[in-house]
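The form predicted on its own is given below as one chain in structure tokens.
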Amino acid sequence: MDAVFEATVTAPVNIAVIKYWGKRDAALILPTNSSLSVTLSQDHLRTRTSIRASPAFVTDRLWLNGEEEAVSASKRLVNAITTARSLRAELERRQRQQQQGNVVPLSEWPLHICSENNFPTAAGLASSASGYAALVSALGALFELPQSASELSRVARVGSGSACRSMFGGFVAWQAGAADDGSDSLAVQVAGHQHWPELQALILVVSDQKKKISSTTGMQTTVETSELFAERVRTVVPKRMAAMQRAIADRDFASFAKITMQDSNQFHAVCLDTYPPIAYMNDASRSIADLVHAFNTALGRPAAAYTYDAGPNAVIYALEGDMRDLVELVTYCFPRPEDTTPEAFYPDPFGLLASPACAGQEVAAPKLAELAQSVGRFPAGTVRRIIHTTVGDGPRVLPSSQSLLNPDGLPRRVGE
């Protein structure tokens, strides 16, 4: 039986806590400012592919969620494909100088590719960083690059730049670098996803249609337009950089809850800043950021923080002893859109409710029961869907028997 040279890994979601919007380059998408962002748990949210290298293939093939698209409609894949090919082609030159063997090789070989993410796609939950890391990784791991994972971040980078952080777990820095080839824009662990084991994650999902403006035209035109940015990539994301992984070094939730804040407010008053200003909350978005505060207020502390990145979906921090609490008054203020299950809508994977069938039926403190009846409850469905989670590790490879390819090359069916 001839070899099957092949890869499946799957990559994280990665949200920022201190956010990239701008680039300096936007070829080789170079920051205009450093990043930092909290890795979430795989158990939760992630994007799974597999590549296949094989010449009997006629030319690359992509399928993203059972979609076949045209790998040359999109310049990023190309160049990230492109670069990975480089460092492959490299090795094999080096091979074959050390006359190691037969060198097998991969990097003229076509590739099929079949990828699938556990969540919506471009509707502001990081599924381009997740996906690129996940492509990423995988070619890594097919080609047997011996680059570090700093290093691969930045062939991640060229797919899209928040993906060189979905290559690390834990808490990661995207340095923005100086170098105009940037050599030195890569990612970097701050700390491990075991670091800071209490932290938690609640993600509530208020829409799961593509936004009307990307990301990259988004930047752009901020870049173009508006003077608050210029002030926020000079003085005011180096400090919060510094004071951020601070925060984290010390398990600080106090600072880390509000630099975090603020920072989103800040990225989302830059974006409002743009001509034509750009718009990424809606309603329920600065509802839920105001139902934040309220609850730290009622707790008389910081404890919980939103972060919103481009689009309407919310990102509450908070540490465990503080999560059942908010579940409570989230589920109870937000009530399921009636076509959903409970167990869909939120299916409490660490158990804080007595079951599912009890969310959104009443908040246990009595502060934070005054508090709700004071805010009242919003429209079923307001939010669609409320994903609970912790931090979590890097890309991992899987065996092949997780593959989404069959022994053809093409995506499995259901079933096979």
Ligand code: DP6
Contents of the next structure:
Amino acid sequence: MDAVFEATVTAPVNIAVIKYWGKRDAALILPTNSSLSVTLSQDHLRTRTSIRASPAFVTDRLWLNGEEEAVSASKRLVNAITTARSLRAELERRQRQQQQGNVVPLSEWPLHICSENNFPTAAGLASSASGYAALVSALGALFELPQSASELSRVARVGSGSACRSMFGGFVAWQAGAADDGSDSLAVQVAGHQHWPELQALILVVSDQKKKISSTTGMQTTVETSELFAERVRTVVPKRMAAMQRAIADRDFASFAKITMQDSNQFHAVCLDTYPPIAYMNDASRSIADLVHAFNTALGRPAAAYTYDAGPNAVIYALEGDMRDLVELVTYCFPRPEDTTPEAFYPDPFGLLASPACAGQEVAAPKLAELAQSVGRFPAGTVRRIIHTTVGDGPRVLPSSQSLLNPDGLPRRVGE
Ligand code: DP6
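Next up, the form predicted together with the ligand in place of the form predicted on its own?
The next block holds the full complex; its first chain is the one shown before.
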């Protein structure tokens, strides 16, 4: 049997606590400011990607969540693949120079790429970060590239800026860099995923009918029109990057929470200062932010921190010991939509709602019962789904048994 040249990987989602918003070079995807994110566990949110190279393939092909898409339709995809191929070509040249026998010309063979998210696109969660990180990690594994994860993060970056941060687990900084060619604009790990094991995240997926302005378009308009934005880039972000790295190093949740919420708020303020203004948060998003502040006031300390990206969904960070209270409060105030089962609404991966009395029916903690009563219950379905997860590791290479491609190099069908 001929050798098969294939790699399968999974890559995680990341949620920024210091936001990336604005490019100084749109083609190379070079940001105006550094940013910092937390990588979420691949047990709950991940992209899996298989890539095979073969001289028998006619052309590069891509299947995304079961649908074939034209590779040439996405300039960013073409850029990422071309960059990875040129790294492989360089490696093959070196191998030939060193007269190593049997250099496999993978850089010249067409690719079949099959990629799937384990979370519905309809959940409104950004998939480009985990998607491009999976693509680049799979190409790195397939091509046996010697480059480090930081070096490969530059390749993920040309696919989608935030993707460079999904090349690592734990806590990750994307250093904006200063070079015109983008060589110093890359991701570095600030702390590993086991550094702060108590830190968890609760994602509240919010209903939204509005067509949203993409991050790519929105941030360019901000750069061109917002005066507040210039101040953010010049003075606020550098200060916060340093303070956030200290908070993470010290596992100081109070500081982590305050900076996270302030940076999310400033990002959305800058969006409103964009002309015409951009509003990503909706009434439900704002109610969740109010609830988090009320939760912190009721407990007498910062116990939860919200952050919002270019959409209305909330991500709430909290320590494990406070999650039960938070989940009880949230499931009480935001009842499950009638067309969803309790397991689909909140799968309860950590067994917090074991008692049926607590499953969205009441808030047991005495300190929070009064708060729950005064906030009351929003209409069922205001929050459509709750994902509870932890901090997680970086991209993983899987065995060939986990491939999404069948022996012919086409997407596996169910049961195949
Ligand atoms: C609000 O990485 O999606 O999520 O580089 O144009 O692909 P492009 O944008 P993208 O922007 C993400 C912006 C954000 C904040 C963040 O993740 O830091």
